[in-house]
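Given next, in structure tokens, is a single chain: the form predicted alone.
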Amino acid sequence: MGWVTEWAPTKVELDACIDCGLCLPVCPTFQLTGDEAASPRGRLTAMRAVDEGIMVVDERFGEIMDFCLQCRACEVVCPSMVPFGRAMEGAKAEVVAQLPDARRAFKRSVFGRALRVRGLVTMASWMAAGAQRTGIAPRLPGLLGRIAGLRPIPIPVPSTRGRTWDPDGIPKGTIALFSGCVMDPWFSEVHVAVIQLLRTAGFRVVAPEKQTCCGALAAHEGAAYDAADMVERNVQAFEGFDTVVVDAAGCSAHLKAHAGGDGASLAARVVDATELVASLIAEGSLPTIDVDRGPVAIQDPCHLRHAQRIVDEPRAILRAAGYQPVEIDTHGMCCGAAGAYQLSHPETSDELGRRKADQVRTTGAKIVASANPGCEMQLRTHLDATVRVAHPVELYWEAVSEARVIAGN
């Protein structure tokens, strides 16, 4: 049958491999399994024998394709660089339209439509939240017994939606608040972080009341229709903002990357929060706290090491803390995360997980820095309550308001 999206891999992205197998030490899987078929390699190679009829979309090109963790390592290697995040969303797109089934229709019915509800999300919200308080939630399965190594959700579940934060002078801008579906209940210490930050530094801050979910889960599970719905309803809400300022790395990425045609416009005005933060530092907008804070090891999320090419900028952001960067993996391997992965492939994601663990351990560092909520769940999960896991720009306000208490008093 071939492709029968419009997201399909195209031959020009599938012709680029030249199979010279650099993506094979980067590749979490192939590690794993030693596989081929589990290799960015193999993958493409799976694609290119569909798109010339040599073989069909089936459940065996199906598993192929769905144990992938899509983390992107595989680009950064790549001579010939080819667009390997791209093609993994057009072939997952290619498997739900031609093998619909109860489980992906469940999962695109979650990530497509579900998290943009946001009373659905709310309520979600506040199960979880319940689920905290009474110690029931590390007895739930898969992704919701997780739950129970996040940070206390608060009761009533915050919104920063609709909202306007001015600083304490004449503004010098505006910046355009992203909320996203899981970070403004579940990580919204982390907004407020960022909000309070923009504020030193003299901006206005708003977040748009019509905005919605980024789409990245959406687009990685095959839901790509689902996908665009969310990206153009994006465009719409921020519409008028030079700026958009997004603190989860795994939303700026995709806003970034997969904005096509009205939302090219919005791709280039997004910016990562550590790529913001650590520029306001960086000309002096914001301070450097000249305080030994120890070491704090560093997780460099997939989507902003890989995707994005972020590296430097969290941790010019702890230094201004005060903070002593320690790398725990110099290579980004992913942590097994993965948006919906740790339910599809929990032993896989477990052991990423639990890898990812033992090199913070190596360190002795008592805080880890991840900028992606999905990475700090699994954290999470996978170390003791004695280390704590935070967003870089999260640790970095802590510092800047103690340092002003100490300077009021």
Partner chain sequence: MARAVDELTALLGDDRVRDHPLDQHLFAKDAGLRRGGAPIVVFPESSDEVAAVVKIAGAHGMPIVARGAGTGLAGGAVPQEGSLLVVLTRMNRIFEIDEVGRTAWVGPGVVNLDLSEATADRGLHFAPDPSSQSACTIGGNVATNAGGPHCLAEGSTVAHILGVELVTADGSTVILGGEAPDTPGYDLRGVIVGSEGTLGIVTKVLVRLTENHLDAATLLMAFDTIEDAARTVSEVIAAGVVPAALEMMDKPMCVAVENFVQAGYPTDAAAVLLADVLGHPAGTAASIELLSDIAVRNGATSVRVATDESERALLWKGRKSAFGAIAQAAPDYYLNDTVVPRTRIAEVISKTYEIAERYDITLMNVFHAGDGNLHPLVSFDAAEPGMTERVVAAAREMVTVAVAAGGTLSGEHGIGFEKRDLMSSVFSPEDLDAQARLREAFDQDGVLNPGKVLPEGSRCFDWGPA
Contents of the next structure:
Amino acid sequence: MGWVTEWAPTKVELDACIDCGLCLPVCPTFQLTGDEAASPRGRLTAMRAVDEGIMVVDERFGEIMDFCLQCRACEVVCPSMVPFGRAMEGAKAEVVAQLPDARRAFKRSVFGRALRVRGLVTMASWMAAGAQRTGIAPRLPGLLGRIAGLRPIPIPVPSTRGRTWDPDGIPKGTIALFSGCVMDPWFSEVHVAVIQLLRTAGFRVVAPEKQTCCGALAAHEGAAYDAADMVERNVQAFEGFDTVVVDAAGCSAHLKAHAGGDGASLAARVVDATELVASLIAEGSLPTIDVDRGPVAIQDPCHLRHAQRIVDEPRAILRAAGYQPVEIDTHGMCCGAAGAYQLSHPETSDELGRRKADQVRTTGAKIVASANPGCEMQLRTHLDATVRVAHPVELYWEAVSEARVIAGN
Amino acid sequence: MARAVDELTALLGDDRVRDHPLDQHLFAKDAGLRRGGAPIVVFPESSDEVAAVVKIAGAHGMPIVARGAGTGLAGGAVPQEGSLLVVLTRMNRIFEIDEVGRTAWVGPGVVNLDLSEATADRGLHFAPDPSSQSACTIGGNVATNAGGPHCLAEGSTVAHILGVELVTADGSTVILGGEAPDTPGYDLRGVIVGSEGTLGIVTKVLVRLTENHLDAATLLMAFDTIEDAARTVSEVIAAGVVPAALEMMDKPMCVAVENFVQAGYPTDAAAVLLADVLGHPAGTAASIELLSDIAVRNGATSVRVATDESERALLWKGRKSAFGAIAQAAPDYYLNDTVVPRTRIAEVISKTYEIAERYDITLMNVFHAGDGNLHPLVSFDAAEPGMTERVVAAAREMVTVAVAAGGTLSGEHGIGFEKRDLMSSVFSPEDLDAQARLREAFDQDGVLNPGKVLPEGSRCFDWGPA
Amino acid sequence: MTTLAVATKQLLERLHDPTVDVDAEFVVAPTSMEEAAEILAAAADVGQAVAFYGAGTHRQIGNPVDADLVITTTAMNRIIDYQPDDLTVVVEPGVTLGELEAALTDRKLTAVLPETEPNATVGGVVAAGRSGYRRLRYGPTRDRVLQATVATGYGKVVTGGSPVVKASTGYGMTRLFTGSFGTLGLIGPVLLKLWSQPRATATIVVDDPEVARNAAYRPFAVLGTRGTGRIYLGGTKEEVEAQAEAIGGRSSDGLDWPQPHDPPLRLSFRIPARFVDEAVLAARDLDATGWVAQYGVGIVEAGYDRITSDGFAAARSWAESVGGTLVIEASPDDLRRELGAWGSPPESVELQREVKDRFDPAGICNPGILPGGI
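Please show me the structure of the same protein in the form predicted in complex with the partner chain, now that we have looked at it in the form predicted alone.
Following is the full complex, with the preceding chain placed first.
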């Protein structure tokens, strides 16, 4: 029966793979299982089999695709440069289209619909905030079931949307802030850090009202049409801004990959907060603090390191803050959060989370830096409270403000 | 078959026995071109489980094929139709490391590079370094007697395997070789290496670990002609200088690799040589000078010396990604693995280009020049009508040229399916019969990886009472 | 058939004719492998046991063999194909190590065969799987036998291996033949991989060989003898000098190898390398007159005037308990009959027998010389 959607993996994408197998060792699910069916090569072979009409999209196909974390570590080591992440999103869209199933339908409604409805996100945040204060976790499936990894959510639930922040002097320029869906209420300190740093560097920061969720989680879950809608809405919301800063790696990766291809497109104007801050430090617009703050373990979000190939910038930012970045693994193995994956495959997610937490503990560092909310929650779930989990930009902003206070005194 | 699945499931559990058509499809091939078919795929986790699996397969008359990471290029792990495929990737424990004896007992599923990384803090590594070393398993290395760039100075896998635990065709377990040198009796350990899973399933491996070098430099030498580069190789060998590795890449290969790694490979040179000089700090300078002198004398247009570890790593990453990088040119490829005497490289390479031109096919070259191990690689699109036939015919001619120059069929990938029927071009019927006798001594009924290595009818001589 | 083969066949037929009462021992020296194969075929026909002989250097290794027919390699003693530019050489089995090394000196090459057995033949060294001291750096002899031709027990000439320095083409027949002690047939011409001699070498006298070994970068050998240790280095002049200085101790140019112990008795402890010091103690406990311990390799060869059966049994049992063997490498035949040349057969002995049966179906080639009576 083959493919039924416009998102399906293409022959060109699939033919790029020559079965060399160099992707196997960096694939977290292959590492855990040693199973070809849990490897990038195996997944591509399965897609090709459907493409060639040898196999159909059946439950086993769905299982194989669903088991993928979509971390895209395979893309980095692929000498044939197979666009695996794109092909996998296509395969997932096919699974959703061809295998109607309650679990997938639920995920689609959460990631494809609910995340872009601000009221729903706010309501969920209130509930989570309540649960954090009462200790009563709502018996809800979904992200709320894993609130252990959340930061304390302020009440009232904060939001950046529709607001503008001016620098002290005349603005050098304007930078748009991508507010995100859950970043806004759940990780507001990161937004604050980004906004304050950009102000410090002389920029006006604007968070357009009309923006919405980036659509990455929807795309990863096969809700491709919903994801495309969301991208479209964001393209409109950010029209006219030369630079759009995104402080969640999953969102910046998604917008860069999906929001158009030409130079004027939103994709070309999106910059991850780590890139932007690192470049402002490098050009001298933001300070380098000469204080020894000790070690910080680095956890590279997959969608920062693999999807965007951003590796040096978070380290540079931490060094500028006075920290010594400590590496925790060579390949940047996925922490297992992987968006909705922690809900659909809790065992695999937990195993990877435990491994990642062990790697962090081995360094002895009391802080671990991660530039993505999903990873952050996963790390916090698997580490005890003695290790702080924070965004590198947030750590840098703290150092900058502390240095200012000292200078002020 | 259903009974076999039930028994295997009782032994290993649901999760480690597969028979869904899609799983069968995923395990039907390795990194080469051929596809086979295994109705059942199992994932044992111990030697005992392997032995039990072999017995179950035997009881149901199923041939048995072992597989590691599936990075082989000759079809050694491609199951003949109807086989039980035994995947050994989960047997990936490093059991013990002896620092004084410089040995380690490891599972066959341990990844080559992982072993070197695990022993790095002891100043040791596992010397064979196939280009797939980040993915391929030690078990697969043993099966194919795998090589790699650094086998030039260190020797192929066989020189680094001291012992194996083998599950034989009847499901019994035996240890061959061991930590002590020169085990009395036949060197069956040495026979197992390179036997491509046809003599038994290796369930544990005793590897020799090699002392890490103290100093390293990588030379990248560019040439205007392939012949200049090939002559440089011959002269280096003749001078008795054996660098740790000496690799050649031609222009189209450099372009593809540079596109992936951006390591500064020249994209305008007809050929480059990549040489590794490893050793004692007091000795490397002299070796670098000697190699550069020979290269310049033979027309090198540039010689770049990389001593910085990250610069070296990037250059080698380029070399080791070469096979994958060719997919940028066309979706399919055919790869040869011939070896010729080091004195004949230039001549054989130029004949190879002539053949490619005559057949009008795209040829790239990337190979272990130092030991004469050629890898002419044809990049093509199998969808083009008649193309595959043309490529196969050209590839056969390339093999014939190499054999005529005193060479052989495979340096490190093995024979598998791929070159099985070419075996009679390098071995006489008597030679093949002797090899068939050896195989028969291990596997009377031919249940282990049937159809591999030896052509049909190898055992056609029946001299004397058996 | 050649005249020699025909004559041998006739003699063997007479010898095995139940109506004729003769008892004779004879030695034949074939000039080609085809001729050797014909002789072996004739011997197989009548079930005549055959022993093989080069220079006789290793004749006391292994269980004693009772064979009235001896095939000697003395008439096959040419260097057939020397390719210094490819670092390979093809030699017939009767060439001695001294002759071979002399032929390689023009280009300062070496076949890295045993340093102290110049009169041994290449065929004998390969058959016995003997390696020199430099195996620590270059690996054992079997790693350098790239191709080997054998006249099998079933009377055919068979070539195994490949004529190039690196191959994964068919089974490792050269591995099977190397160290097979002629039990599968007569080992004929072999293609050997050569190495270039380093420009500088040095021998350094040290107190503790194991410590010195860790201070040296890939030494040729680290040997211990009574009262002293020596470390052997090779490389460029600068490399050797730098290392000699780092290791300390008295250094002299060149490689000063210890001579092996002449019979009456020589034992070889082959044990995991970490047990070399213990093996030296075990060798001394048996009242060795001298020994050479190979650190990093796991071999201690010791010479004796006499040994006690009890002491020997204890030493062998210790060697086997650590995963090694204690092999008698030289002794009167009776002693090897009494104590067993090899000790307990390896656990693969049944597989080995299967191999033997297929290459020597009549069981005529050096019968019983290997462990397990193979």
